[in-house]
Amino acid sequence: MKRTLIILAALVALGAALTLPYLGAGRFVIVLLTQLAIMVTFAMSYNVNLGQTGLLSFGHAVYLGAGVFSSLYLITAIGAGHVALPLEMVPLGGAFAGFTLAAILGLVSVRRAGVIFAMISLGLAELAVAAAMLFPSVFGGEQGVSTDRMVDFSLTGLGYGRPQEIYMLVLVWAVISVAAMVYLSRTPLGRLANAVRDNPQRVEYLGYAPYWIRYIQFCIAGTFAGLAGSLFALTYEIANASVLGIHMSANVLIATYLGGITYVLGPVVGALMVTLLEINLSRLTEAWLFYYGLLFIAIILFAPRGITGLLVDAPGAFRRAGISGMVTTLARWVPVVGLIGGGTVILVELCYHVSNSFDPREPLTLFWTPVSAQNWAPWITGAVMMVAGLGLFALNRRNAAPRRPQTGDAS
């Protein structure tokens, strides 16, 4: 039943994504959907390492960057007539670049899992950024490398100058990539990767080499990361060394955890949330990265299986508790979330306004109300809301904790 609902939801989402460009969607919506498709592909490739194989990487953006820069040069070569390749096939070049780099670096990286692998991946990421800055003739330095995707050679005859055209190209490749990664997760290799993640000693006892299983999975993840980088290059037509950096790697790590690493399609949900937060929340406040981090911490602490886990568990929780139980639960926890969230927003916005605004004496708008950071009232209001919310949280936790039966004295 759950699988049927997931398939139906995926088909509905795909149908909506395919029809939106023809329903008069604006340029902003098309760009948002294009960015979402790229992020979904990138996050799914990351989960091949983390969720399926147990390899926590802090440098997955290196393979995205390999696809980005190789595709930028490949598009330029196609436009100049040096390479006879349709523009639609450029993502294959990015995938090959990601695979090649992963095949080289994976020989050393996946010898160990856990903390050792994470530290190696972080070191390789910093090394890649340093190398990119040392070779500005290749990576373009701070200005980056640019290209023009409007070439003469394409299978469809489209020029791919309009956002709707490049969106459809990116969407097709994203759907193919996601479908391939979902299929691979259900093959014997995918099951062995899960076994290596959970108990590598037992896998080795059964006659399989955990190193080679990790290595193959690592190469697959690098391949699809490179393909995502190629979609990035086709969309933005410019990139610099920042695409290799820790920010991109942290972004995909957060997206994957938010969605849920234990679910194959969890990164899709996480990518949707991260993309919406980056584009919309950054337009509302300068402190969006701070809220971004708070959300990540909250998910790790209170929903370790991610948002997908909450969505999957919601129907069962509703059946067990019933309407009255759900109403009681909401009545207990909605005020807690509202007080802690509201108090946090007030205090954070006040701090950012005092430290970053051109004139701290000017009023700022909090919850559609102009307030002055020079007045103590909003500071006290935010602090009182925080304390009250934390107090209610502690009270609810104490009431929800199972009570130990009291045992009397046998004598």
Second form
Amino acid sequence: MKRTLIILAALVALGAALTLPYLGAGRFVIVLLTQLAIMVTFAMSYNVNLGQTGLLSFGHAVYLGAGVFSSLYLITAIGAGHVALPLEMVPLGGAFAGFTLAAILGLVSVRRAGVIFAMISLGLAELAVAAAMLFPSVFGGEQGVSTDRMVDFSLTGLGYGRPQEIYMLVLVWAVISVAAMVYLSRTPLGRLANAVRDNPQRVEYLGYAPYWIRYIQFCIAGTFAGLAGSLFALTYEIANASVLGIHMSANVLIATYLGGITYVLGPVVGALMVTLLEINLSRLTEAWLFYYGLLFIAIILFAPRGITGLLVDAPGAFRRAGISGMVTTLARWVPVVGLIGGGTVILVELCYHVSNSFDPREPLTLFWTPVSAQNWAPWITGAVMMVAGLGLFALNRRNAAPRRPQTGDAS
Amino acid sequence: MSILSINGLHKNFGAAKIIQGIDLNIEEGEFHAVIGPNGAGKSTLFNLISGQFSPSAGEVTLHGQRISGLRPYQINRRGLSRSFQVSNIFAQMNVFENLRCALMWSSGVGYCFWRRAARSGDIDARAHALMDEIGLTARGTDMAGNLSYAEQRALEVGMTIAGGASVLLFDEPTAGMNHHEVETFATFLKKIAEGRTVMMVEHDMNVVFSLADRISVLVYGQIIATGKPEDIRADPAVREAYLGADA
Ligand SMILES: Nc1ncnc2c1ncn2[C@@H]1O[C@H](COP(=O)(O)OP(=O)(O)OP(=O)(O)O)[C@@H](O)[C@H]1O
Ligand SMILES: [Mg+2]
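Now that the form predicted on its own has been shown, please provide the structure of the form predicted together with its partner chain.
Below, the chain from earlier opens the complete complex, with every other chain and molecule after it.
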């Protein structure tokens, strides 16, 4: 029942995604969807390491970068007639590059999980960035490497010059990748990866070597990261070394975590959210990165299983609480979220306005009202909302989890 | 020939000599109990046999082949499986998945990523049968970390026997259970020991004396006596060193 629902929802989403260009969706929407598809693939590959195998990587973008740069050169080579490969198959090249790099670096990475793996991944990421700086002839320095995807060699006969066409190609590969990774999570290896995540010692007493399980998973993650890199290269036709940097790695970590690392499809939710947030929030406010960070912290603190966890738990929680319970809960928490959220936005926007705007004396628009940052009123309003929200929060906490009365008997 | 034999085994942690020269032969089909006071080195002995540690001196052979120095998974593949004193399960996976992972290798399933687990041989059927055997069928889809203590102990033993190993090591399988649970569990242990070789560390003397064919007494890293239950009960050195308090 639940499963059919999920499959149905996925099919509807896919159908919508496929028909959008023909329904006259604008260029902006198409470009956005393409970016989404790339990010989803990348985040899914990241979670093969993190959620599935318990490997927290700070350098996953290195494998994305392997896919990006190898594909840029591959496309150019196809265009020049040096390689007889249809453009549609370029992602296989990127996947191969990601796989190869992961197969090499994995040898030194996955002997231990936990902090050691995390530190090694960080070190390798720094090395990759340094290497990219050292070889501007390969990585193109500041302006990067570029190519032209209109190579006149394709299976479908499409030229792939228009965003709609490349969108279709990216979408098909993204769907194949996501489906493959979902499938992988259900194979014996996928199950063993979960076991290694939970308890590597026990796995060793069941006849399997945790090292191999981590290594294979790591290679799979690298392969799909490389594939995502290829999609990036096909879409943007240009990249510099920043695609393989720490920032990109942190981004995918955050997206995956926001989505929920314990769910196979959690990264899809996370990637959708982050990409949409990034685009919409950055148009609304200069301080968007700040809010983005706050959201990340809030999720880690209050919903460690991510947005997907909230979505999955919500129906059950509603059913258990009943209408009246739901109303009470909402009455309790909506003011808290509203006050803290509103107060934060007011204070942050005021600060940004004072320190960053062209003329701080100009009024700024806050919640559809023009206010002046030179006045005390908005500052005090923000501070009062914040304090009131935090106070209510503490009060709610206290009521929600009353201290257990001490009972007489020991033990 | 003994199925498991321990020869001149020593283990030091730094200056601490924890295992100080153990010689022991376990015969095929035997139920062998190891008893001894806290800190005597019983778990360390199991860790040495099962590959968690490699010995400082001496060796362990299984079916006549040296297994000391091998990794635990290699020893497991040769037919030796162990349980842990503190439940050592996959907390974030459900009971069924725990058991399925435990019996995959013996079903000939390797690091397979091209076939769904549910389609890999008969592992699903075997996992269900095992779940039934250890009485956890009703808990099949519950997260292992949410099981009660006794249920986790049952799962721990279930995972140990899942692979069909011919030699089983149980480290205090009944630890922390109440009187009633211990009784049920002892019956269960007796059943699974049939046709297998078992070595068991246990503090509950009723369980030890009702199940064991032979008993070894480990004190300060040395075996001070090995023999039939009645001989051990009568041994003056044992009475003094270990049973003294309750004899
Ligand atoms: N990895 C280790 N490093 C250092 N010392 C250890 C290690 N493992 C065990 N020891 C020490 O070896 C001694 C024996 O421990 P062991 O766990 O084998 O005892 P035990 O007989 O199983 O006791 P219990 O009945 O309490 O389970 C203890 O003093 C312990 O501190
Ligand atoms: Mg012990």
